[in-house]
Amino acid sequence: MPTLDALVFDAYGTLYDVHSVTAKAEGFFPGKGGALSQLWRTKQLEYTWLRSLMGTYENFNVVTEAALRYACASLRLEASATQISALLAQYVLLDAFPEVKTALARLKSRHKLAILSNGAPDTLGALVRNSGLAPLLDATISVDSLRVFKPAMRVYQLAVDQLGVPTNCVGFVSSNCWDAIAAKTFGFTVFWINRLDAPVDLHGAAPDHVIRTLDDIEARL
């Protein structure tokens, strides 16, 4: 492998447990929260990719919103205006994953550290404030700038121009396993978390790594 100078890192699914609004969800709609968590995460993901495919880009604020209305139609869920407000907050209040900041920790000592994320600034720039990553990070990298979203080829390319390092001194960690694919395909060195040891998805390129948490990281390198 490589010799890595910067390690980049997905935030949702990936250091942050985008499924940690779900007790705001259950509190509102009792027996329904893991239900809305789960379809508003899919049609999340599913709008992101359809408006890069059609050109239609907002930015994931707006996308995160209508993937919210979407689910709780879809799950007959009759949502207030506050209640959407007070669910649509929790995107800066995202539980990291346990073994994250100290995991960064370790690793910060040898490498540039960096997220990059379909995020919108304003969201993801307090969301990493808030759960006390930012000191551990030499950027928070938002597609935003570009006006697409990943996986597209060129926000990749940001990771590359904004931390100056060549594309293959860059490792790339994420557990969406399309998002590590397209890394990979981009020339990034890959980690997957599979967390729940789910099948490698078939298109083309696969991940260099496949590894439970952040922690497994470093025996890797």
Contents of the next structure:
Protein chains: 2
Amino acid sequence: MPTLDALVFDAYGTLYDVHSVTAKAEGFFPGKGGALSQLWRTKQLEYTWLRSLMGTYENFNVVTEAALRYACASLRLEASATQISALLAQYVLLDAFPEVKTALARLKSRHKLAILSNGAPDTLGALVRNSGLAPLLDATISVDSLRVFKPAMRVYQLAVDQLGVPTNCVGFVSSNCWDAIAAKTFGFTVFWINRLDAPVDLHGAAPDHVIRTLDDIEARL
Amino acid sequence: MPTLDALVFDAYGTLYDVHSVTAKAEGFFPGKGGALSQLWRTKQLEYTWLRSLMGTYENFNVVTEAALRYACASLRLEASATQISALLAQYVLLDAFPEVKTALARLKSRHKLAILSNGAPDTLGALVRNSGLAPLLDATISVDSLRVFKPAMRVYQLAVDQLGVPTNCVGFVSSNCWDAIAAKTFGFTVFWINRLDAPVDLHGAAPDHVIRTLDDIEARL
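What about the form predicted in complex with another copy of the chain, after the form predicted alone?
Every chain and every other molecule in the complex is listed next, the one we just looked at coming first.
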């Protein structure tokens, strides 16, 4: 394996638990918080893919709100404007997974560290600051400048360009298997964080490494 | 509304019930046939979107097999090679929805009729022949020549080019709301067949008409 001068992390689902919205959702809709969180996330991703293919990009805030409204309608939940706003506001307050901060602090001594995310720059920046990860990162890169979402290949080129590190010296870390497969196709060395013991996706080259948490990265370097 | 000289139909889910694989799946995996069919379809669509965005097109047969293998793995079903082959073979034997044949026969007197589908030409052609719909159709158009799946906008242009009918004189019919929204964005007059009383998707312009079955088209013309 080449020396990995940079480690680039996906944000939502990888560093941050998108399902940390569940408690707030459960408070609003008792018994439905988990289902709402799951469907919201599923639709959010689906809308990023569809808008990218249609060539009708709108930023991740727009997509996230539309996905939430769809999920509420699908589950027959009458969400008030206040509840919608409160749920969307969680996106700058998502919990980092427990190991993230200490793992990044250790990795920082040997690697450039960055986020490459679908997130809109304002929301993503606020999340990184609020979670205390900002001092650990050399860059927080959003797809927004390209007006297309992952897994368009040119998104991954953004990390190469902004970090000044050749493709074959970038390690890419994602818990979204489809994101890991795309990054592998692009040419990165890929670590798929398989937190939930899911099967690997089968629409492209398999990730180089399958690990359980960020703490498992160093042993593979 | 302009005169709709052509009506273009999506195939899978619209004319043909993709879940007609359920009985065969249930025979192989008692109690799991419905779940397998649902997850298979979900992953099949997901893989078409991801491969299209990644620029790594493989035809729909390849995607369909990968999605089936993923779905089996996810549900912890040990499918034999014979079972995989038997399930895939259902794709040339899918049931048309009950009203399809008579509805197309009526519409044929006033409109050019065509299918525009993600399906691979061989499989799609066999399905259309086996189901007895071939004599009712002026064209069966596959995305395969473009090496990209729906909802890439250039897919919808295929129908305009092959039927020789202007965009604003094409009516497009799909039970896949995302497909209907894309066709609307492209410029067709769109009929979304909402067989399951689902909410409309929210990532683009809403369909012109929301109907329950193909029998409802004529009343809207």
